[in-house]
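We begin with a single chain expressed as structure tokens, specifically the form predicted on its own.
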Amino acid sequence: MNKIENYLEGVKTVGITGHRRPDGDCIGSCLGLYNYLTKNYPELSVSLYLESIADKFVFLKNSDKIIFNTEKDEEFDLFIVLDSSDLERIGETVKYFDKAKKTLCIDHHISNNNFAMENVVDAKLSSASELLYMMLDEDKVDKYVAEALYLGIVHDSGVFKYSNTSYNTMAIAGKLMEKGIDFTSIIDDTFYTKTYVQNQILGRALLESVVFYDGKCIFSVVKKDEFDFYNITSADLDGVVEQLRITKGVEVAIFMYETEPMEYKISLRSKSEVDVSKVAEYFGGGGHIRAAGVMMHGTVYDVINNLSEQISLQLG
């Protein structure tokens, strides 16, 4: 595997981005790379672009350096996209990607379509953060790079319990722990800890969930007016779909929330039988075998009917 240094030859300016609505792995891999480059290659001018991040992630070093808008026109020697399977997912930062002299994608989604000039993609790995670590010089990884990458691995592996967790995942996590990170707090404070309002919306989502296909599938939905009532953002919905997934007897969990009238962001999770990436891809989304996502339009009834039809093809 090529090291990140191999892509820096002749490069003076680097742009970094991840997917829209950044999650733990997206934020961890992006800040991990940003911290690695700024620490070890001070001669480089590095810019990191993301949409707003949840408060629980701001402890990461240089989170205050994230640029949340694309107002400034820039032309980078190298533009790096992490944890994104296609160009549409990176939103407005595509303007920098299109103008860059060289582009690189580092990703672990099985649905990645190799959109960059150079693509380092391994769908067997737990996370973009795990893949990125393999591209770095271990001796140049300090505590601040380590805590960002550890966070990313924790979030995309479900704290090392998803099927994408491997010996390699655990070995890398161990090496990151040796850098002196507070691994217990990273897990507790960013994965498990919930605010009172987050617990309320989780409770409501579970209370109003519906099972179908003889209990093999479950879904729940949060409507836009509930966002306003509870004064929440999409970041407050972390963990809902996973809680649905661990319902006894359930194979596929569907969690959807309304972003605009009759427009839904949908998260899909499965245990062992269903490849939800295929379900998501059918409707223009993507992801992993056991975790995927897609945007869909229509009524809740229409969306669930369409999804269940594709799920049933695999459930038999």
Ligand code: 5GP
Second form
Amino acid sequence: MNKIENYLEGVKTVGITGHRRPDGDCIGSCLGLYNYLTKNYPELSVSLYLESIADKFVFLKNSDKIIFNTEKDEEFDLFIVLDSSDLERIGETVKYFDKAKKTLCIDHHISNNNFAMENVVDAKLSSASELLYMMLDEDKVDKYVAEALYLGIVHDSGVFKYSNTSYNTMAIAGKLMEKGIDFTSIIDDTFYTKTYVQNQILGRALLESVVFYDGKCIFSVVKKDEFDFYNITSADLDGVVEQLRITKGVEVAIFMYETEPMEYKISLRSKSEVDVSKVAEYFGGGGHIRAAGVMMHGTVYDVINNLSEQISLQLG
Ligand code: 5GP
Ligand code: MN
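Form predicted on its own done; form predicted together with this ligand now:
What follows is the whole complex; the chain from before opens it.
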């Protein structure tokens, strides 16, 4: 197994990043690695770069050390990218990647294109957090590393229920529980708890959802003016696509929100038949077989038309 230690030889400075609009697995794996390296290798200088993170993740140790801008120029001995399938996904931190002496990608996306000098990629795993745990020395994993990795696994496995959940996932989760983490609160407070406006926007998205292809597909959209009306950010839309997906009879759920006029972030989910990573990749995005995403341009009508054409090829 590729242990993280093997990549640290001769390294004094380490930069870490994840993907844009970081989710639970991205934040969990990045902070898990940051906490592991700073605790066990105090001689290293470690910097973690991410875009802004939701308040519910702030309890994780050293979340206050995350650098939310890329103003400073740095040349790292080693730059590590977690949970990202391609370089476009890491946003502005690509400037550190380009200048780094060594680069390492740790990822679990089937669409990963091996963009780093060294790539540890396993698309069978539930999460980047699960993969990262396998690269660590178990004895050096403390409660704070465990909290971050457990959170990452919980989020990307949908609380241990998606098809990416395996014996290995559960065994690692068990080991992380043994480190004394508050596993109940991690699940309740970061996965299930919704604020009042999050529930309102979820309700609205469900109310206005539309089914097609005999109920096998469902979609819903949140427009820019609704963001302003409810005073929400994209992080408040976590979980909407999952609620659409569990609609009885649905195979593919599409959730989209407007990021700029005529520009939409698309989330795709499927139950058992359709490989949505293929659909996302067709339009320049990526992800996993049952969960994928892409940015698309045009009217809602255009976007749904284009997506449904690709989905229908797989619906048989
Ligand atoms: P979500 O719908 O939750 O944003 O993303 C689902 C999965 O698809 C995640 O694993 C995420 O990394 C991937 N994904 C989402 N959006 C994009 C995108 O624009 N490009 C690529 N390559 N992957 C994406
Ligand atoms: Mn992930």
